[in-house]
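Only one chain is given next, in structure tokens, and it is the form predicted on its own.
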Amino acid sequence: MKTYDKFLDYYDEIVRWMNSSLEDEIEFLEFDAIKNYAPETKNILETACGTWVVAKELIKLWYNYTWLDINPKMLEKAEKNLKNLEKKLVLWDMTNFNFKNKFDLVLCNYNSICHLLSWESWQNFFKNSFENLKKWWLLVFDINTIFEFENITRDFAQFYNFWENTVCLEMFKKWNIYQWLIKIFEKQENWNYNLTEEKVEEISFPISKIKKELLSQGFEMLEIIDYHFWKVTTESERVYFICKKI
């Protein structure tokens, strides 16, 4: 069972599906984060950046930009979609990443934190994220709660239909971690369908927790803001961090 090989082909559209517009994330990222907190903001280094989708639309807002992921196949997608856009894809690990050049904004997008699965991991992306930030700057990042991932795991299975093929998502839930299965029926000849199944992983930590330890390495909680509705609530689903480092 592997890990966002085939899936990969679907993935942009899911995530946009499954999350709010494009437009309305990065207006919430430029006016509500950057602008608010950093005005002057100039070089931002997303990790975890997935296929380009955040990414291609700040650099059109003039900004410099360099993105990391572990995922060989998600940067050669990345890669393909930005075409004529200068590119600066770094292939590492967001638990141990290093850069002379240290930058204005380390943005980590899409609960995508989630998938290190163990809060160790948590500390080491919190580290590396301040020694490769200028002093004064910010750290801005989201995940998904465990109020979330406990609902998605009682929801019934998510189909995704394209044209004749079709994607189901289903949550399980092990020990501590939550499991997505993820099942790819793809239509051969003679009307057989060829199923891959693949499985994705994601964990979470209390707000309280999360929060104790940014000020811990360093940083000064500017704001925790709920996307959906501004206020963090213990039902909030989605959280965004917004961080400086001091």
Ligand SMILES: C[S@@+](CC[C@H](N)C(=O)[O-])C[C@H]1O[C@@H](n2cnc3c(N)ncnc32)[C@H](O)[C@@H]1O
Contents of the next structure:
Amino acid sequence: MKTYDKFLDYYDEIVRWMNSSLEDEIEFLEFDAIKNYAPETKNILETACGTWVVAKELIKLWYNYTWLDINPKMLEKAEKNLKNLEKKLVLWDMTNFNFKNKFDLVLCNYNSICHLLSWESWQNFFKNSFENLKKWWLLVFDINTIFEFENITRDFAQFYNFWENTVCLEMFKKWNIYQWLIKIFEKQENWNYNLTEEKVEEISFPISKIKKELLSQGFEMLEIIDYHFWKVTTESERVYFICKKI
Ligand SMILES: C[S@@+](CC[C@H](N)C(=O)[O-])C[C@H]1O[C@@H](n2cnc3c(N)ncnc32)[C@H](O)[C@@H]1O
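Would you mind giving the form predicted in complex with the ligand, to go alongside the form predicted on its own above?
Starting with the chain above, the whole complex follows.
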């Protein structure tokens, strides 16, 4: 079973146009994170960039942009969608990257870090981000909390219709891993449906553990924010970390 290869045909519409407003997300990144804490930011590295959506908006706002993702199909789609914009897309693992030029901002958006399934890989991501940042500049990333994953696991399956095709998303828990089972039903000419199944696995860790690790790796914690309600509580679903390399 594959990961994101087929789902990415539907990913942007489900994630950005149906579940979460891209406009709100860009406003948050632009004003609450970047302008608030590092208004001089120019060179951004977006890790686990996916298909382009965030990059395409931020790049319009005068930033120099470099992307990396581990999935070549994501990068292919990003490349097509970015058309004439300058492209610096790199196929690389976010637990092990090293650029010659250092960045003003390392961004890892939309719970991408939760795709790293061991604590050691989270530690490696922080270490790589630290090494690829200029001193005094920012790492910004968000997580889905354990509370959020537990809620989704208890929820009914989600169905999304695209003309005659349907995408069904369900989450299951296996030990401490949360597993999306994605079923895509696509109508064929003979009125049969073709079913493709994909699996995306995610994990999360307590906010206090993440904060402690970041501090021990040499970051200063500027802010930990609940994306929806600002103040972080035990019921926060999506939480952003804004940290400075010191
Ligand atoms: C939920 S998507 C988010 C994409 C994008 N950041 C956004 O805001 O839409 C997660 C992305 O993480 C990428 N990914 C997963 N593991 C990775 C790794 N080890 N290194 C780099 N990218 C990874 C996937 O290929 C996918 O594009």
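We call the rigid core the largest set of C-alpha positions that still match within 1.5 Å between the two forms. The shown structure was predicted, so the numbers you read here are calculated from the model rather than taken from an experiment. Positions refer to the first chain, counted from 1.
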After superposition on the rigid core, does the Cα atom of residue 17 shift by at least 2 Å between the two forms? yes
